[in-house]
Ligand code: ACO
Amino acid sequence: MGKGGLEDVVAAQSAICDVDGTAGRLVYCGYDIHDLAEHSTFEEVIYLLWNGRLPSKSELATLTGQLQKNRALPKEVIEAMKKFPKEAMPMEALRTAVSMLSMYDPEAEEMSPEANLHKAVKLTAQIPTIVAYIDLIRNGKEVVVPKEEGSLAESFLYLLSGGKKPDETAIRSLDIALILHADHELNASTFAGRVAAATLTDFYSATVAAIGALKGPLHGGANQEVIKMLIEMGTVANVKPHLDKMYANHEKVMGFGHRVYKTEDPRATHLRKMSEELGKRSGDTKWFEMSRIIEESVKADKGLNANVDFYSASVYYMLGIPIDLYTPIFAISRMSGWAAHILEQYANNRLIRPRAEYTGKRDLKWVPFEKRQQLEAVK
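The structure of the preceding chain alone is requested, in the form predicted alone.
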């Protein structure tokens, strides 16, 4: 009998992303994540994931221009979003809005490589706009028309603020966070997207499948739980007593451990540094200091390392991003990886159809209703 959750089962061959859990390495198309986070931009990483190589200057300019030109949403989708229940979860609103986009794309059912690449560009450009509009609309604010300039990170922060120009530190911090979250091999949402794509359903449907999987708290929602824990602790002095109480109640400390990594998650390395830098910039290092104490304690007491969710929580919080938008921002970044995997699946497709090991009863015989009732009475 195999391990549950398909653990250690190789389900696909891919040239997009390599996760070395033993060495704690994350590689996009041959490039180490540390190298990319230090020197690259999110747009450059998008090109890399979709094409398997870094772009030339003109190729990057072309892709950036395409992303800039496709940020606006169909007016019908905006009007529909205004009618969503105000209490709807952002991930529900995102899932629904992305599904609607297909009905206003004349290429939605076109399956040529060129058409699917167009859809990859559109979705990668439009999802940040959707997420920003979700927050503006629910707060009774007017939506802002996206500008056809600047990076994806800059555009999102501009829209989310209702049209205020973000500072360079915030833009670069979010840009690095988007690079770090862009892909992670066959995680649950990416696998869901590939399974859907393997049926030759359209690009939008495959993306909605991925969004549905990301919505789950065991995948995309952990950093929300981390910041809620930090806020509940409140002060550095309360960290240890709060942790002791969690241990006594057998509560899980979110943001630690990983199915694949046996050492530190390399993405956490950069996010830890960003959390510290943003704290110093704002003059309030409390959230970083609290996080560091928790990290050291959980490592000492449980032998677990921080993962990507742990420090992304304080980073997003210090950027002023509403807590329930953390998972949608994950989707903003991961759309680039989903697109890469969906395109790869279409290019060399075979229906994904695993088997299940049957553990139920055998050789039962059908009996009429009267005898079933008698059997139930005997039980």
Second form
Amino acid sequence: MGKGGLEDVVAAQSAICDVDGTAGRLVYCGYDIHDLAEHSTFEEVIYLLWNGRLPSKSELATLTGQLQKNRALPKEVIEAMKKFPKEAMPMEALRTAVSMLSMYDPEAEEMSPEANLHKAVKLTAQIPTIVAYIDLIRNGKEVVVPKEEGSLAESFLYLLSGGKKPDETAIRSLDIALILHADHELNASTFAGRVAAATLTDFYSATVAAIGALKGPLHGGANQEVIKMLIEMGTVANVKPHLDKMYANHEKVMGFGHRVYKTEDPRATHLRKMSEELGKRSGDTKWFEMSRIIEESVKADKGLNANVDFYSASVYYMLGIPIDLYTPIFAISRMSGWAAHILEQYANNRLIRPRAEYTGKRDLKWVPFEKRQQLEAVK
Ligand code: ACO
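So the form predicted alone is up there; where is the form predicted together with the named molecule?
Let us now look at the entire complex, which starts with that chain.
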């Protein structure tokens, strides 16, 4: 048994995403993330992840059209969402709504590659609508019917604002964030999704497993914790004393460290730049300045680098997105990667069933209750 947590264990062969933790490189189907973040769009990246190659103009137009046409939710799901407790965590509400979708999809149990690809399209298109509706409904606002036009990023911001046209900087910033979060090899949520898919359960069940894993604070939940920490620190002057207190309490600094990257997380490079640009644009660079000091301190004190969750927090904050939607936004993006991995798993499946090294007792003899109580007393 190694270091636990399946560290460095190769658990699947995959042609989707390559993470080189030593060189700090992230590659989707052969394309460096820096190239994609600079030149591509989220829709194009979705095509790439699902097909292993960049699309032609017409292939991209077809996929974009399918994603636009599938944004609306079944009315039964909207009605059920209106009955969710107002204080439900958005990730709980998202997990439950996605689970419900399967009951209104006649293809839910259909396992042909075509039917599974339809489900990939539907879920990728519907999750942004669910996340926006969660926020509208809990704030007592009317849900807005999604338009069958524009990018996924634009549609999400439009729905979230209750029907206002988002500005171009916000759309492109979110689009880049979605590209950066789209896939990351066998991260915890994708692995959870693949394990579920490998039982040949349906696409929705595999997605729900992935959403459940993403919710945890050691995974996608970290971005929300980062902004809470920044708000708690409040000022640049408070950063160091606050960090010292956290170290003294043996608390982890959220948004730092990574199982695979031993160097800079290449996604953080882009998000740092975006955080700075959005700060300058809004005339409030405080969050960026604080983030830089935290980053330098944690590197000096603990030797840890910022991960994707660190700068995405201040980016989303400056885009005016409610804090508890940060992890659901991660899900909006990662749905594309989960789908790619679920499809890849179905295409070449074998049940994923590892072994555990047994560390419990052996060779005990069963005893009746009276004697067990005596045993308790002796202890
Ligand atoms: N702050 C302080 N110390 C840390 C941190 C951190 N963020 N991360 C790791 N360490 C320390 C641990 O305390 C441990 O120290 P020890 O050996 O003295 O006990 C050592 O570094 C190794 O840490 P592990 O948690 O065992 O490393 P692992 O590879 O399992 O963890 C993880 C990776 C979960 C990302 C971890 O770094 C962490 O908890 N970070 C904070 C949460 C976070 O940002 N998660 C998002 C990850 S990226 C993503 O999922 C999208």
